[in-house]
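Just the one chain here, laid out as structure tokens, in the form predicted on its own.
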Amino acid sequence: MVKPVVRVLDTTLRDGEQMPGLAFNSEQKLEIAMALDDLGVDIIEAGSAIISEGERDALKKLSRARLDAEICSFARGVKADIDAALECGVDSVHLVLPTSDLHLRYKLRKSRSQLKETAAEMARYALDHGLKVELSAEDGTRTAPSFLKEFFSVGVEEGVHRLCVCDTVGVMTPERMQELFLDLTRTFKLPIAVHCHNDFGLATANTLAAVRGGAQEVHVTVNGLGERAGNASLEEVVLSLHHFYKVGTNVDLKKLYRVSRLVERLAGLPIPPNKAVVGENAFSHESGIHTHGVLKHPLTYEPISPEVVGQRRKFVFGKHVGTSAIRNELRQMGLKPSEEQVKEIFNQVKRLGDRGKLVTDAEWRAIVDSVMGRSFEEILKLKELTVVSGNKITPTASVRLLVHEKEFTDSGVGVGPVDATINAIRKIVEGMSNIRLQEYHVDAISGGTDAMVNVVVKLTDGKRIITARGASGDIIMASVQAMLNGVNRLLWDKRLKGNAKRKI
């Protein structure tokens, strides 16, 4: 068991939300905060109380939720920010003041001595009103080390609880970061935190280097959300601390993937498939050499077991597939293919992959059904679709589906005709089963006025995740095909396995 040593401050709801185009409402913030609390995060920087009434509403809800985590509000060096935080009933403020000469000259237009006076006054004001204070040096890594120490000394004299160095524009290297923290932790007895941005792709490495230099707290965001290139990624930092350095945190690693997916869904920002730790490809294998090795012993091509972070291993079928993966998957499906059938499935998958196609789960199963002589029944069929959209008209779709000769009709609205259509279908599907749309994207579009649109969706029934495709010259029909292909496959596979009661 790795002993907890480093505290984790998650700033997904503040710095992560500063990502352009991202905004959580108060209910979403509460849902994420509760998940972070369950994950074991020590401090949740839930927003900046001065921002808006909605932000204050969210902070108040989090403060009243009686979470184990400390609830923190970002605050500039002005009384209004601290007063707004006090109004929300938070436990602490992350008191942030710029310390580099660049910021002092062009942003604050203050001298170093004026900055120190402000820091002392604001720290004392917050402390006198019963708040914990983490004093943070914005652009601290571009601040002269001697002045950085002077600035922190002001906070120490006033009695702040923690100090923090911000690599605001991600310009540090791991070597320099470790040296800086070795120097600071020799000088100050208070816990010192590190806050890294990812402009050069070094946020995780710099955070780990700071811990090696003595940092006792790390600032992170789920999925690495944040301004510009983002912040240090929670999942990357805590897993690396545990795995490489045997430095513990209170974070439950098995819940990392679940929290990641929650934030992905609420943020509406798909996680890149090759994202470390939580990406869909992090434990996926297509190459025949790799799948053969993993089937023999997982550690041949996996650094850790996917279950450590709540992930699962997946074999992807495409042009690089090998027969070992095909045999294994067929066994998992309860099938006993002949060598000729394995070879035919192998060849068909290869041909599809050679055309530059992602072989979706629905297509894989269709190939297996065809070669193995298994029947497939289309459970859901489209009978009618009407879409209304135009200038100053809310896009609306009405859809009629046939299910075992019984008709289901519903409608939906959306930001566009495709969104409205998907919402209408989703309402019918979710009304008769537990299938949910998890992801939607346009996979490819050919050129020209008669362009073919290729839509791929990811659906889940709570136990499995399946990908399916639809292709058409009409993006709405391509979307409908993808949805129905995926839903039909999930329902049919469930019927074949007979492992759940059908709700239709």
The other form holds:
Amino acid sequence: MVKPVVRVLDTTLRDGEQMPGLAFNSEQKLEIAMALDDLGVDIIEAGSAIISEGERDALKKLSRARLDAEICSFARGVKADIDAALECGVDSVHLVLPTSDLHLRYKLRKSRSQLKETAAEMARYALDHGLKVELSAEDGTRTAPSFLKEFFSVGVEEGVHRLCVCDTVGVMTPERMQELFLDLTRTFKLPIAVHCHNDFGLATANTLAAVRGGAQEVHVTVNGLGERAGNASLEEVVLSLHHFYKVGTNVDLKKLYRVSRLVERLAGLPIPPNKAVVGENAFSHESGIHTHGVLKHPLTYEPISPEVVGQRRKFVFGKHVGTSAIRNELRQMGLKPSEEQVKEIFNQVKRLGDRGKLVTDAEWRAIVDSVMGRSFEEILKLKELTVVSGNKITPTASVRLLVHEKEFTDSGVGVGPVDATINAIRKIVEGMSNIRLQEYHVDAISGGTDAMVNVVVKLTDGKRIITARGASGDIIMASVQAMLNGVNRLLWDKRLKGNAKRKI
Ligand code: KIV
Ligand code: ZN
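Okay, that is the form predicted on its own; can I get the form predicted in complex with 3-methyl-2-oxobutanoic acid (KIV) now?
Expanding to the full complex; the earlier chain stays at the top.
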């Protein structure tokens, strides 16, 4: 049993949102905050109240939402920032002042003693108005340690609740971080937080090192979102604390994947497949050697069970596939193939894989059906597609689909012709089933304007997820093919199970 000892401040909605091009609206912030609260995060830094009307609206919504987590606003050492936070009814402020000589000289144009005066005055002001205060040293890791202590002492004298050291440009190493925290935690009785950036890819390691040195709070963001290379990632930090150091947090590890996907969707920033813990490939296996090992004993090629973080194990088929994975998958599908059939499926998967492709679910099923002599019927067929686009009109698509000789027509608009076409198809499909498009990827197989385009979609009917491909010299047709291939597969599976919707 791992005891919760380290508190988690999640700053996805403040520092994470500072990622170029990212902005959550207040509904999205509320949805993410509720998920973070349910996950067990202790403090949510939800924004900076001074920023805008929308930001204040979000902070007000979160403050009224009666979450268990403390709702915190970022504030510079400026009265107006604290007043704005007060107006929003937050529980606390993350009061941030830069402490390095570099920042003092070039950004703030203040002396060290002026900075200490400001820190004291602002901390007092916030405390007098009933706010909890976490006093942060921005660029703290490039600040002379003696001055860092002087700065923190000012806060301690005023009665702030917590201190925080920021590795603002991610220049620490784990050894130096641990030493710094050992020194600071020997000097101060208050909880000290660590706030790391990932410029050298060391944000998680440095955060863990700070905890080894006595840090009692970690600042993190979901999926490591944040400026430049991002912040320490929530999922990596809490899992590592738990797994390697037996240091607990209040975070429910099983919910990590779900929250990560929610933030991915609302941020519109796809998680790289190889992202630790929450990436699509974190528990996927393709190579024959690995799948064989995992099937015999999962720990051979997995450090932890995927279920620990709410993920699931996936076997992906491509050119490295082995026969054990194929046999296993066929068994899962309730099939009893002969050895020749396994061999033939294996050869076909290899051939597709050799062309540099991962085999999508729909392609896998088509191979299995043809080798095993199983039937498959395309339920949805494209009858007609018209797309209009140009510099003066909204891209619009009109689609006519045949479903068992019955025609369904709809139209869609979008940011471009592909989007409009997908939207039109979506309308028809969503009108007759609960299939939803989850992901859409496109890449060109060759260079040039006549390139072969490869579109892969991920669709779900709520119970199953299926990937499907379309390939064509025309990106619109490739997209249509991918959508129809995936939808047809899902519908056919449902039909086989005998619970297809009547309309279909
Ligand atoms: O990285 C940093 O220094 C920060 C502070 C402004 C808190 O995000
Ligand atoms: Zn930061």
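Residue numbers count along the first chain shown, from 1. This structure is a prediction, so every number in the text was calculated from the model and none was measured. Rigid core: the largest C-alpha set superposing within 1.5 Å between the two forms.
Trainee: Tell me, please, whether between these two forms the C-alpha of Pro303 is shifted by 2 Å or more, with the rigid core used for superposition.
Mentor: It does not, since the Pro303 C-alpha is displaced less than 2 Å between these two forms after the core fit.
Trainee: Using the rigid core as the reference frame, would you say Gly431 shifts its C-alpha by 2 Å or more between these two forms?
Mentor: Shift of 2 Å or more: yes.
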